[in-house]
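The form predicted alone is given below as one chain in structure tokens.
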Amino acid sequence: MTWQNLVTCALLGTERQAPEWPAGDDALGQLLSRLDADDREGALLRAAGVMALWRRAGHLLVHDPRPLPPPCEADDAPDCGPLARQHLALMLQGHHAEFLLEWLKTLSVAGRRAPADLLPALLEAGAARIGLRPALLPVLGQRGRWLAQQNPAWGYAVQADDENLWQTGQFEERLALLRQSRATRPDRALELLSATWAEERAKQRREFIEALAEGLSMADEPFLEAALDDRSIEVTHAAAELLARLPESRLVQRLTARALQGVRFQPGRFFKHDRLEVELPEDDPALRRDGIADPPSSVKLGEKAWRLSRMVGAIPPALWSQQWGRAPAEILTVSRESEWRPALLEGWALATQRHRDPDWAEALLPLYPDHDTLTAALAELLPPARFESYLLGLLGDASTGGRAAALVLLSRVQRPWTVALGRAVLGQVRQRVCEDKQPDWWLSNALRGFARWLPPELSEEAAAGWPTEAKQWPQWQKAVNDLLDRLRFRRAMREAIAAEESAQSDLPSLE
């Protein structure tokens, strides 16, 4: 009986057709020939596990011929002690996983490395989660890097600063060393891409231009102004993304020449009000060549008002208040009586992020409290003071509709609180529990979220003064719950490295 037999009689099913198996004097043929045949489903489950099980058995490994790689050098840094690697196990293990981030980036203040019987693992994470590299890298070790040399899907930690690697390695390894050398000598990285630039693939070369972005200056411009004319699509628009963000780009020059003839402020005169007037772009070959073509099919917007957002979205837009003379607050409220406000907004909510304007950022948030993107991107660029204050500011309006658009912003957004921004926050909860109002679904989640943004100190703190006799309490109990378990994790595992680190500074020295 083949595996095909089995397959076969599970398609057509065994009231159409009994697992059947030749007699054998074998093992498999023995152990086969003990099934009840009257249980035609039992007997065909059982038959598939056990051939399924000598299959696998009888696998002949892989012979490789080359030598074995040299083994790998001493680790200098310590290791991460029992406790702390408890704590990892659990996270690669789906339990508290999102305070992965903050436990690698802490390990690696304290000077200590990842556990080896975790590396495979957290290799595997780094492989799958982009955003865990910058941090996991410095604490794999030696043992690490070396265990990414074996594995072409961890090229990205492999130590990168053989220059040899350009013309010898993987792809992942190139690229790790572009992105490597652009972290510390960005303009010999654009060297080596420069001179094998021709004979990369097209995929290849837009993952080599985004990587660029890692110090990103107007030494690149020459390159990015010629990858402009590059064959595939995906690379000119990878190339006009940056050129977008260099305010001296000769990409953003053109545009902001056409944007000024486009959208005119005209001042209001006898008792007329501030208005725009809006020209709408028409497609041609130049917009094409500055990544500007056809609007991609999830856009609302029609095709001349994309292109529209997509010009004005290249612009710093500090430049239409020095031209217009007004606030970013006050453009933004002329522009209500534009037809063509939604790709305004578009466009300068894209160009506030590109050219990193605070400004901007905060006079356009009130217009994107909630936004499944714009809300982070836009609140990253308030620096940490301005942010805090702006969001108390939020918190002590005498309005519930100013505290209530507080919480939504924080759970959009994704940075550390301070002590006092905390406290302000955790007030705010128990007063809704107070006022007997029932849980939102948003508000239970961002709850949990809440303890990873929460300072770690804070965590008995938070577990005090909950109104436990208020009458919608037991709707809100677990929510609270939720985030003070999180809560406590997070400072166990700070501690944990603490100890460590401390312990470690304590030994006597042997000098």
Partner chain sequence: MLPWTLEQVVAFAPDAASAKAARGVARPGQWPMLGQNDRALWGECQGSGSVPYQIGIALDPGEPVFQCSCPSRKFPCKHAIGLLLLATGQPDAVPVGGPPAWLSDWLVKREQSARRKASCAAETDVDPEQQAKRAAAKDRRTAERQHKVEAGLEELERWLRDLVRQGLAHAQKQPARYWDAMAARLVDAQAPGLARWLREMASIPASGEGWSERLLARLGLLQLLLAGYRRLGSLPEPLQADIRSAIGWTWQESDLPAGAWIRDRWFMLGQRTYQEDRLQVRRSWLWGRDCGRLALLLDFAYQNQPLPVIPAPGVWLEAELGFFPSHYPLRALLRNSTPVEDRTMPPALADGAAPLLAAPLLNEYAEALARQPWLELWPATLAEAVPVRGEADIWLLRDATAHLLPCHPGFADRWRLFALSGGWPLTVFGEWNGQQLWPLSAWRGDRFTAF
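Given the form predicted alone, corresponding form predicted together with the partner chain:
This part shows the chain on its own.
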């Protein structure tokens, strides 16, 4: 007679079955022997109470003699301190989460790692956002990598066995794997892709090629050159786009040879100006192979002019300056006389972005003061000092148009500002508030974003000097407070990491 019999009896009910309980000389049996068998309900309930306690008190432990899995190796880098830990905890809860990437990078530069108990949440964040991974991996430490091995959802943080995932994973997983290994080991990614290339479907081939943009180098050139002969036109275009960013690629060499013939520079003599002679390229299979086939319907240029723009767009723009002995600005001036100027400008702008040429970017910028996308794309290419002086120039412009353009541009460019630029921008925004205009909705939106690029050391200064008496101030107040709040958080989070770093280096050395 056991506990199970008692349970069965209770399930059926005492009106159907009389309860029985263990008899015996042990303590339990003796205790239960005092129950009154005639009182079925009372006896069942009491026996249940006694046996439940008896079972609870006698919980038997399971023994598992198998050896434990290997523990994590000790970390050599110290983890971050309590304040930095609090900042991370808040960001992982969604508060100021936009600065998580910056926190990770700062921590990694300081040579520290994320605290152990927040690693699961951090690995979870990285599983959801691929963009976090390159910054996240260096701060995981031994503990984080060890942990990631235990949970398939965090496999991205584990180097081992990418081969298996690549061979058997879903398309999205494989694409994520490819992107991630391009960020850290581009050659390994190419190796994986080459191995399975023949079996991939066309749409996926295109997306895989596009993923090679990260970490692109001449090592990828033979693979991409071969992809120009792919059956799918989408794949060849994607390959041509990447090859056009590699100055030494065969594709660029081929197009250069043609372009130098098609566009010739005639130096001026006596009273004649410099001049460009242009011969438009005809359609031909070689050009088609290099990705210059039919213009998309949205293009405003004629078919031949479009071909010219694409050809010029593939060639490093510095080549023209060398070839013709003229600075980019001079070439742009000469091009004014050419009836094919729109095509040439489009090509140069494209080439400038592809080959990231700061000189040409600087020369082109004045031609596109407030273009939707091009202005910001060109400004991104300027080295810090030239970027700063260009924007300071705009902000100091007498015309409000120029100043407004500067703010629009800054809201689009993704790069940190210098202290001088930060000051000028804050001054400009303060002035706008003073001018008693309706607040521009876009600027009050953009203000929040400015917090990401302003130098955090300006946070005190940024808080002062707002025209709180101005009529429009209440309209601005929230956006300005948001900006200051974010800036302060960034500063606090950077200082917390830096303080721990210096506390560490202040420790007396052991020698």
